Each structure stands twice: as C-alpha cells, then as structure tokens.
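Let's start with one chain on its own, the form predicted alone, as structure tokens.
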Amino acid sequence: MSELGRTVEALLFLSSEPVSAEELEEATGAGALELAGALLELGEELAPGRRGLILREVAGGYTLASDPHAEDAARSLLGRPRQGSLTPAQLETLAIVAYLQPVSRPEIARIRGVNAESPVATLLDRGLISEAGRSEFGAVLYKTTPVFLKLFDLASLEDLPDPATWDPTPEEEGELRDRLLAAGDARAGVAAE
C-alpha cells in the first residue's frame, strides 16, 4: 500500500466521525485525484472478507468499520456489562488475601472485624480470587489469581508493596494492632481446641 494510503488509513482509524475527502486532502496535502487513488487502494485492501475492517463511505465522508462477519463476536465483547470499581470492603478483603494467602473467609472476617461473605463472593465472581483448597478445619482457602496480578500491574506477588514501608497514623496503627491482636487471639483459641 502507498504511503498516502497508509496515512489515510491512520487518519480514519483515529477519527471517531466520518472524514470528508476535503478534510483528508487538507490533512495529507494530497490533491483530489491522488486522494481518490489512495481511497481506492485502501478500499481494495479492506474489501469485505479480506480483513477485520472495511472502508465505508457514509455521512459525506469515509470511515473504518468492522467487517460484518465479526458482528456477533463484537456484540458479545461489547455487550458485556462493565465492572465498576471495587468498594473499600472488597479492596480490604483483597489486600488480606493477597498478603496472607491462602487464607479462609473466617480468618478474613476476624481480621476485618466484620462478615466477609459478600466481598469474598464479589471477588470470586470477578475472578480476582479463587479457591486454594481447604484448611485443616475444613474452611475454604482463597488465593489471588492472574486477573489480580493483571489488574494491579504486577508481574508476581513478590511485586506487592512491602507493608513495612507503610507509615500509618497513630490512630491507624492502634486500630490495626487491636484488630490483629483480636484475630491472633481468635486464631489461637481455634487452634487450641
């Protein structure tokens, strides 16, 4: 394909609206005849059935569109509901799993100080955590998944921030100490039974 054809393709790719021939002439510095040749060449390259895109002339301009053969797959991909951001409870639960995995829901609940059923269920549904066997007491254990690593742009769990570098306020430190001590006491009580 000619350099002008590649340039026109790039311009059409970048534009969310159809681009008129006049706008393409102005952007490329090409004459009307030269541009017509580039559009013809691009149209042949992107003929239906040849590639994933086609060249269309609509609304007084040119645009790139997906090949009709990809319509069902495109509807499937783009029709999926978008997932919102994680709530503070879900993030807290995810952090506990990330740093203590494998960890059970009762342990998560003891550390958080509240029921962990809903955040765990959501994290499972979103593929951020998965089951990792059972504890000696029969509780399901959870671990993070590759989706978690991808979401937080981590190559591995070794890339998690070092908790030792966290500089909490005195109030945060006191609250965390109390929660960890309570969780430790509860865990020791379960282990002693």
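Please supply the coordinates for the form predicted together with a further copy of the same chain, as a counterpart to the form predicted alone shown previously.
Partners and other molecules omitted; one chain follows.
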C-alpha cells in the first residue's frame, strides 16, 4: 500500500468525524489527483468483504466503519445495540432541528406543542445535536452534528427531502379550513343561543 494511502487510513482512523478530500490534501500535503488515487487504493483495500473495516463516504467526507458482518460480535462485545432506537419525540425534535437549525428549545416546544427538554437532552447526550450559539432572547440554539449525518447516512443536510413535499394539496388544505370554520361556527352558534 502506498505511503499516502497508509497516512489517509491512519487519519480516518483517528478522526471522530468524516474528513473531506480538501482536509486530507491539506493535512498530507498531497495534490488533489494524488489524493484521489490514494482514496481509490484505500477503497479497494477496504472494499466490503475484504477486511473488518470498510471505507465509507458520508457527511461530506470519508470515514472508516466496521463491516456489517461483524455486527453480532460487536453487539456481544460492546453490549449495546448499534444505535439505540430513537423515540417518536426524539425523532420529531431531531427533524425540527435538522430543518430549522439553528433553533432554540422554546421554538421546538412551540412547534411540538409540548416541552422539549427531555428529547433535547438525549439528543445532546448522543451527540446528534450540539449547541450553536444563543438566540436574541438568550436561549441556546441547536444544530445537527456530523454524527447525525453519519447515523442517517446523509452526505449533507441538502440530502434531506424538501419539507414542502409533505404539505397537503390545496384541496386537502381547503377541506381542513372548512372543517375548522365549521367548528368555529358551531361554537358561535352555541354562544348565540
């Protein structure tokens, strides 16, 4: 294996976050072409099925991961499932942070309609979100982390689907509006009696 390939492997092993090609160039002093060659070489060495590790491209960079075939042994050794599953409250909080970042806890609470303290604390603990300064009112703001991108296998936040995809059709929206207006009228009718 080339010296550059070996250095890249070591860097990816040490870094807790995916490393971009630019960062690798800068750290190794290699040119773009040379580095692309080293990554290709490393990718072949660590192709699925060859070793215990595989090379992955995620979260805007390169990173090493364990081969899925070792999952049972890893669970047995580390004593925990690959990723503790997320509760609906945590997923919803994560979705709000992912789309609206940076966003504060009161804002999350407003959208969800309930206090967001516990899901925010868990997501922080698991490294899926992190602090991103403070709002003008002094509330801590949150953003998603590279761990989030890794866990959800996203190259970047741009890979998240446009939330407008889920907005109702104009017909559905009209129906909902009518339903609400009807509820209001019924209420007004009661009051008038």
